[in-house]
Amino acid sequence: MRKKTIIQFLLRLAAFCLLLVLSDRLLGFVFSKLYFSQEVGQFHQTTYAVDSARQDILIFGSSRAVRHYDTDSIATATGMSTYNAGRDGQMIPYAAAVEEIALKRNRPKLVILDINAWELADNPSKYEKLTILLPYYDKHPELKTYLSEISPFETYKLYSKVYPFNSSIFILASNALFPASAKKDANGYLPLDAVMTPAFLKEYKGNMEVRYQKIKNKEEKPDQKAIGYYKKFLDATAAAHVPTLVVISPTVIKDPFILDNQEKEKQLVKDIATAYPQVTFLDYSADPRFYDHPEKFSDAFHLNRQGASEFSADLARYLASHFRAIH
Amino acid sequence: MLFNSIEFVIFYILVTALYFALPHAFRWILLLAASCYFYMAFVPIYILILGFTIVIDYFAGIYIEKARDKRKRKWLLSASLVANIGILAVFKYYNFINLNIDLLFQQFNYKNPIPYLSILLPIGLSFHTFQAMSYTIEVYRGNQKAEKHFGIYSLYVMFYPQLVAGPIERPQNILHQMHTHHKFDYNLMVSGLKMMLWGFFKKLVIADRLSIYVNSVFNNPEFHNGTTVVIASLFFAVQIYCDFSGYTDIAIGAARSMGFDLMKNFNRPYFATNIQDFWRRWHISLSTWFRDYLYIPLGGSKTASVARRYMNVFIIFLVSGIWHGANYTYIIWGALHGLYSVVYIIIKPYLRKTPEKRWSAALMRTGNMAITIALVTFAWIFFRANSVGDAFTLIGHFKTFGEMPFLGDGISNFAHSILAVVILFTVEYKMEFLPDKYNWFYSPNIVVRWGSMAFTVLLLLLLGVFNGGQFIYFQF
């Protein structure tokens, strides 16, 4: 009796697992189709960055990567067609993922990578946020090694066909449903049209002043991960003979890396970057056209659409003088 | 090891599977077994200090039952207890006491030369701390007969679901049922199995989700505005109610499904109309502990004066506020809602009766809810904060409450993080209101049922956050 409750049992949970399986693979199938036909908004840029875009100039970074460099302006001043790979909320394994793909691809001409200190200090969140590769695992099987910093099921994770749209369901919604009311980007840069406050930025920088007083004692342990894969990102390149320019753009405060105890940081992004010789370094983050100019930026991280106007044609004529000869 | 994790799933698997595999004489043998890996899943070495306290307890019991003489009785179990206490103080208070001494003796410009002591919390000391003392207090009591088979009481404090987190149990509850043969029961099986499912539901789709939104706050308590505040410390409450009952009903269906019945502990607590009701459905095992061995003790509300009544019951709290942490943080929040229940019996005779008139009396039961919810989300604001300091710092923000709040990494979590929120409530307005009504995971008809459950496994895929987060409660 006891037996056949038991097989009973097994065969009801075999089914029940053949019909989540079942409706797992539709769901999954209905959800792919939505995500790879986004036409606007950052699905439809991550997966041209990751599948299509063959441009000279490939720029790879976080929000401030896609907030800060305006591709019109950078390829009009060198000549060479420019794309803006950067994604909001993503740091540098997400970049170095990118880059190994897009350097399989296709050669460009000019790498630039915008880093700052916060990335290569200790946050795990850099690594989770890695999941928005995993609709392109099965294309880029080459990705497995990024998505287990992740965790290590999560390859395992990916039987599930439904799993790789995890937390995706309202931005995949939102632009199926109201694709205009989306941000068009114009080659992977998006600006950004708010404008800070003389108030808000004395308010912020009395905050940070007063954070600085509680971390100031905190040791300073850089990430050895993300040092890893910055190093990867610049190996690359040199591998591939890509000229390559690893950029700190603008800061609100000046040198913002003091007061975020990440002193340590900030040199390792110079240090690193310029023991590559196919890199050029440049930084930003204590340029005085830049600093303490609320007007020229949207919030305490990013550039509004002027100054990311005025520091891309700042950048686009460096890049015009010292870069015209490789095109 | 972690309930919301892949191990884990094997684990479970492999230990029900064996547990079912194996003649009864065996079982408790495989429970303790596994109980003792998932332990030293965490710390290896802490096991010794649940070695340390089974010995010391068992012991108690055995000649606390065997002892005629009442002295002798009372001695043993005050020998039970300091251990237990004993070892709390030391892992748990220790640091923080010397943290104390050391400030006052900085005052007279004194040196302390007590040293710091470098060890880590062991995970879930006070839950089982407690288990174990109730343990020989039930038997001082003579409520409880001594546990003759050492394996078996090792078992009732190790018991793998409930061993770092709770529910708390009472050895009347429990410990009868590790001898008890357990044939295997398919509603049993299945109802726990739907009972984990919502507990995993709870935990990663909405308890994680708050989590990222209610860290990027707390964490940064200068940078945010009232109205950030007001929304996180809200998140806050809903975060750990759903993280810690999430566990609970793993915690509960794990046990069920192999014929173990554990105690309820929670009962949708925001759906309580004031202080009180808000204790007699949050964390019920902790609560019924500290009443059953405490406040009675006490004098409970049988005291001559009102005066002692009233300190018994913030005195209640206030250690209930020290039972979880050695911070101040949690000390507040325990002296906060000893003030609550204090106020709250004072001024309960005034209070206006409920309405005859069915949408006065709702109106009146929503507007008490309001209320008890608030006063509870206040308090978490300690509770959660890194520091009284940064407590008090997100509580002055509250004059800028108003100004466009902060969305978190995109708006696409804050979407996630109120959808969360809003199937809570849902799910438990349907349970709390309409208790018959909707029961899709045990309709009589099989496509409602699977479908629903299958349902529930998709959306853990699509919402849930699985990036491991530590349950909240583990740290106590």
The other form holds:
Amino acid sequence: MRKKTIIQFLLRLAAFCLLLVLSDRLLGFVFSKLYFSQEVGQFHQTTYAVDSARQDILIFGSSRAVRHYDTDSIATATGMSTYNAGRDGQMIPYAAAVEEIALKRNRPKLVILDINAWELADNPSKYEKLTILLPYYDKHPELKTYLSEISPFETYKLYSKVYPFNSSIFILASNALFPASAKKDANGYLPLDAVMTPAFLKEYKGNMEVRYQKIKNKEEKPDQKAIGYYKKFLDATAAAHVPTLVVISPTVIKDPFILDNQEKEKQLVKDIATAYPQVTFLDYSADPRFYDHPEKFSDAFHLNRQGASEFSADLARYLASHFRAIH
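Next up, the form predicted on its own. The previous block was the form predicted in complex with its partner chain.
Keep in mind that what follows is only the chain, not its partners or any molecules around it.
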């Protein structure tokens, strides 16, 4: 009797496990179809950057890349097709991952990396946010190195076909129910229309000054892994013989990295960039055309449409005059 009970239990357990696996595969298939059928929004932009982008100029970076680089303006001035592969909330590890895949598919004529000092500062969120790349692992196993930064067990979790979409389900549902809610990008560029007020800028500068007094004596230690990914990004363009621009785009405060106690990280951004012969370094963080001009910013970190248009036009003129030979 006892033996029969054990056998029944094991059969039920096996049936339950089989049902669990089948349910995982079925739901994973549905979520995958829904995810990769997105035609607008951040998932579509990431999918295009990872799987399809073949433009002459590829732009990488965080939300500051997404909001600051008007692809149409740059393409018109240079005569080179342009795609903005920046992504909201992401930093240098994400850029290195997408660039690695993109360069295997196609050799662009120019790569632009928008980067800031805080990307080399100690901040674990830069790795936690790499979950956005989970849906691409099956097709791009080279992402294993990057995904292992989330946790050492990440690739084991990917035996589940639902797991890669856990953090995307809400957005997928929202996009499915309200398809007009996601803004259409212009080759990856998504401008912001809000305008910062002078009062907000004054308050922000005051808060930054107060914060600086608290942290100014703290020794900041750069994130060595982030530095490694920064070098990896530039090593890749060097190996592919692709001219590269490393840009610190405009900031609303003049050289805010001083108040952020990140002067060491900013110097590293510059020193590493200028050590590569294929790299040109441009720093707009002390450009008087932008800092202390709240009308050109949407918030404390991002240019608005007016500011992005002015910055992109200036950058496009620079590209047109310095990179004609790569047409």
